[in-house]
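Only one chain is shown below, in structure tokens, and it's the form predicted alone.
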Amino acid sequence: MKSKILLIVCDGMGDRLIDGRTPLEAAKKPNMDRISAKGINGIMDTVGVGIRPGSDTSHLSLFGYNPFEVYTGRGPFEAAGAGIEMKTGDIALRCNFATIKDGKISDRRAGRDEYGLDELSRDIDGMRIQGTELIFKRCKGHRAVLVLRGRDLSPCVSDTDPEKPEILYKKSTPLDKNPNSKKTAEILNEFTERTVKILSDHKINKERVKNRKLPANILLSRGAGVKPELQSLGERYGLRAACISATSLIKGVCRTIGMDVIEVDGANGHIDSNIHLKADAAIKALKDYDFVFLHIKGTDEASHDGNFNAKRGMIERIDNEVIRRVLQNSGDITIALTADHSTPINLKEHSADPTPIAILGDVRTDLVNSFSERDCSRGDIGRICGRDLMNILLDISNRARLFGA
């Protein structure tokens, strides 16, 4: 008998040793433990070994598709995800509100405080640039997307985010000698210079500074792409998907292979959201899908501000408020727990360590007894690619086609 999946996935969860163990090491979490007890465990580079994945080309691969072949950049993934249909042409970019003092970028996320971004936003909205339409449209906490809609567009051209704080803040320049990308590289950087004018004096930064937040008064971009062109997960393994995510870049991907979108109240992306509803969602979507798709992202939050109390908490909190509720409730279903990338509180970014992987189901259950990094490799699955995740789990849940005869 088929049985229905769930894929949950801990955003950056995978760390390395700080003080002789892991976040996931030092967290309580009893019921992460109990799926690895009674299920099959392993280890997974989500891309490829020795690969830093970002968090777009982790999830199409998760979802089994090659990035190698199909990414097309960040940026369409972003706009999928804020509602923004893009059409043939069309150049899509990620961006941060970002603090700029000196001409150096002080912080890259405006201390990832929301205050006023959305007025910020509409007044950005709609410039035109050299006969190109600019769309601008602010996401989930300090992100936002641009779309660039004109003639003799290029993705071609490289990111003013530096990526890192402390540092200069960059121009954009074409990638290659083809004139377009010169032309897109020109557009992005005068955007950026107009949009500095236009924060700089605004008023929702001057009341940001005078309240002692740090002021949202540059836009760093990075991830330009056009539209990719992908064969649905329906079409892929005759299953009905969902999605339950806060994070417009993962809502994005979802969309783009045909998931429906499934938003909760008070769902944010950060460590103080509201998992727990997510969670009733997941069950409550395990109903009427065959597939349905867990985001969380506040482990990957917390990993990047170098937190490691905050991150032990977040799985705390996610084991207590989603795990145990997903076991409580969800009935006979196959259950995979595993994260997108590492993301170690040591580097406050992306990693290439693989990331531990749980499977509760029909399995033959191996003797892994706890969910962490260095016990999940111990056990039976092995390590794994990520693009195998949803094979295994077809099988698993009975849903696998027979290869030959």
The other form holds:
Number of protein chains: 2
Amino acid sequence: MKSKILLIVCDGMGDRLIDGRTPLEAAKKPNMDRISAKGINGIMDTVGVGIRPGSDTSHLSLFGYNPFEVYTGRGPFEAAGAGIEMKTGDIALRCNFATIKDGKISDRRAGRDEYGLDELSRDIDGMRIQGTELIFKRCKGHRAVLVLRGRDLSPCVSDTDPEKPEILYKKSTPLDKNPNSKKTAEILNEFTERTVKILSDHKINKERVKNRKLPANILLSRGAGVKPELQSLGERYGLRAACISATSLIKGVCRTIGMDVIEVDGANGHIDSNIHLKADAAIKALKDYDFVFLHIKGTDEASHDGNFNAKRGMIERIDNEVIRRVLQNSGDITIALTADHSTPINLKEHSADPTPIAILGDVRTDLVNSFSERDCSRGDIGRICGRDLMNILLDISNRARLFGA
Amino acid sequence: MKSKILLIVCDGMGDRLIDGRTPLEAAKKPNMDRISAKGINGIMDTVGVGIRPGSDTSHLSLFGYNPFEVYTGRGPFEAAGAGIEMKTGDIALRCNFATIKDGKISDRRAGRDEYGLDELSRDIDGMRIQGTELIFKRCKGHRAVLVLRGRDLSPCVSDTDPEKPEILYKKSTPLDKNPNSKKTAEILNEFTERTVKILSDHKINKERVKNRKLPANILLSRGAGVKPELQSLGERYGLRAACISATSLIKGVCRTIGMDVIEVDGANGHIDSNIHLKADAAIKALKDYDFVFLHIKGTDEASHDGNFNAKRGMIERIDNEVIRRVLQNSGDITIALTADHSTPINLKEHSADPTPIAILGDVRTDLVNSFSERDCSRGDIGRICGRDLMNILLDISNRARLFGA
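Hand over the structure of the form predicted together with another copy of the chain; the form predicted alone is what we had up.
Next comes the full complex, this chain leading.
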């Protein structure tokens, strides 16, 4: 009677209107439409009505956790994504390799060029400042993680990442009166100064400049946080759960709530990712797991680049390479298709516009026959909060616990 | 200006699709459809989105109480339903007369045969174990209530009812480290052992076996709880309120929140219940009460039996014998028609699928003209939580208090 559950999240897939239609409305996506037509549809505020979610807070919410209660910052999830086991008292931050020129940040991602970043990372890892150990580990692309391990640290410090180019990098400042926050900000600022010195003279950066690449000569950090104490998905729902994602932050969220992370070759989080292999991995994982979460990042990347056609193309690829495969090969399961948030093309940033959601399974099929933001909003699910999704999926798959008698 | 309120709850009436339609969609129910057509419609998560409600938690929520805050277990409501006045410190449990054979539970309801259960109950009532008084009282059918009265008791004990047949009955175990829980579990286990002895040799059971009935030779208990401290419906909403229900648990919930319980001859909670007499009693009660709650159980019974035609038939009976009567005879009142939860035929258990709700009265009539799960979901009420229903009914009947100035 119980069915397996497959949750497919296309990152940032929701959008607003460009020339009267959203990328989803413009895309040819017969397989997504089949889910809508045979399923039940609605719209979802992943974190809350009018709340612009990050990818971490939205996914926490999609898995049933209240980010307003449990979110401690991006850093710890990046650390978990990078495979660093955080200890109580550790502070983790997400870092970017970036380019500084004439004192200003000229590129927040060092041209997204990965040349030599591994070597740079090795030379940065392992500093000690004010008796604190600094663990530095590179993730994909220009991304990295910094973990501060020592006594009397605090996550209440401001970011050094200004989050936009062409301005000075910021000094970290304490965000409260706790002396630990002052100490942590000092450590972070000294880390930044020391790394600027290490990086600016580094032979890798000389090679980068020689090869007309931007130098990776500063590290910008943000999202300081302690390890969140979260009940696992298994304890919470009795589910054996697996995650398939190329995105370190998302893998980190999933690891933190006890999901197994399945790695897929060629899955890179870009619009040229090997998503059909991710679909195959998900179908395979459904044999061993009760709940499989399949995350596809390309839609969000195209959105941040403001590229309507690329986003529409990515949606069509997902339709053909993921949804078609899943519908053909996964048998009698419960499937939910949605986005973690909207990333409107004209904004190039996350927005709080609700996302479409379609669920296929033992549901009361409604009248919607096309999967898009506006079509789904006329479906019988109505408008729900992301935090309720897991309970709905557990109910539809006949796995929900009875409350009362 | 104020109108009277009649809330009609058809237990477990919501469903999923069987051959493309729900029992409500398949039923001929012109009077329910009249409520939808002249009224306003929606769907309702009685306890919460994706939460599978019990009958007790769902009714608490329908009456405006948050079961996540106030629910203490099924036992106390069963006790109240059976007319036992609980005292502070008492622990109440719901019991089933059941059949044990070769050490295994062969029937959880002793064949639903009531022969001799009153006499058996009298012989069980009044034990003393570890200084604790054990009050045992039979309810309808195979159901009974056990109240433990004494010092140092705890509701944190597991059930002895395995909730499915063909396995051993369970020993009660403490659910926390409190020594009172250990003591209470011991009392419960000794009660079970002693009753097995009393029942297995009892002349009533010899007669039952002789007459080819299953012996009622064990008592299974569940839902231990203390008396919940609830504000009455009168205090909460200023309503004089009456309940008409054949179901002990529901009567218990209503008594606990200070409603008068009106008994109706021939109302038995089954699909052959005298529901037209319940309708007449409700119409009559509306003269004396502001708020009348009419509960009909048969739809849930047919659902638990997995009998689509019986459920459809029961819906048609309710339409003709209850709704028609009420519409003809109750005058200018506010009527709400809904279910406390869905009990899909193919599940035979409660599910979290939202229930349809239609409200007739001084409302902004919408476009829905048929009462069913899917039709109502397209109505102007949208999707609401059961806990909001009382406030909506108070407002429509012009009884709501102003908040603010």
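Quantities reported herein were computed from a predicted structural model and do not represent experimental measurements. Numbering follows the first chain given and starts at 1.
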Of Arg143, Gly73, Ile129, Glu119, the position at the hinge that separates the two rigid parts moving between the two forms: Gly73
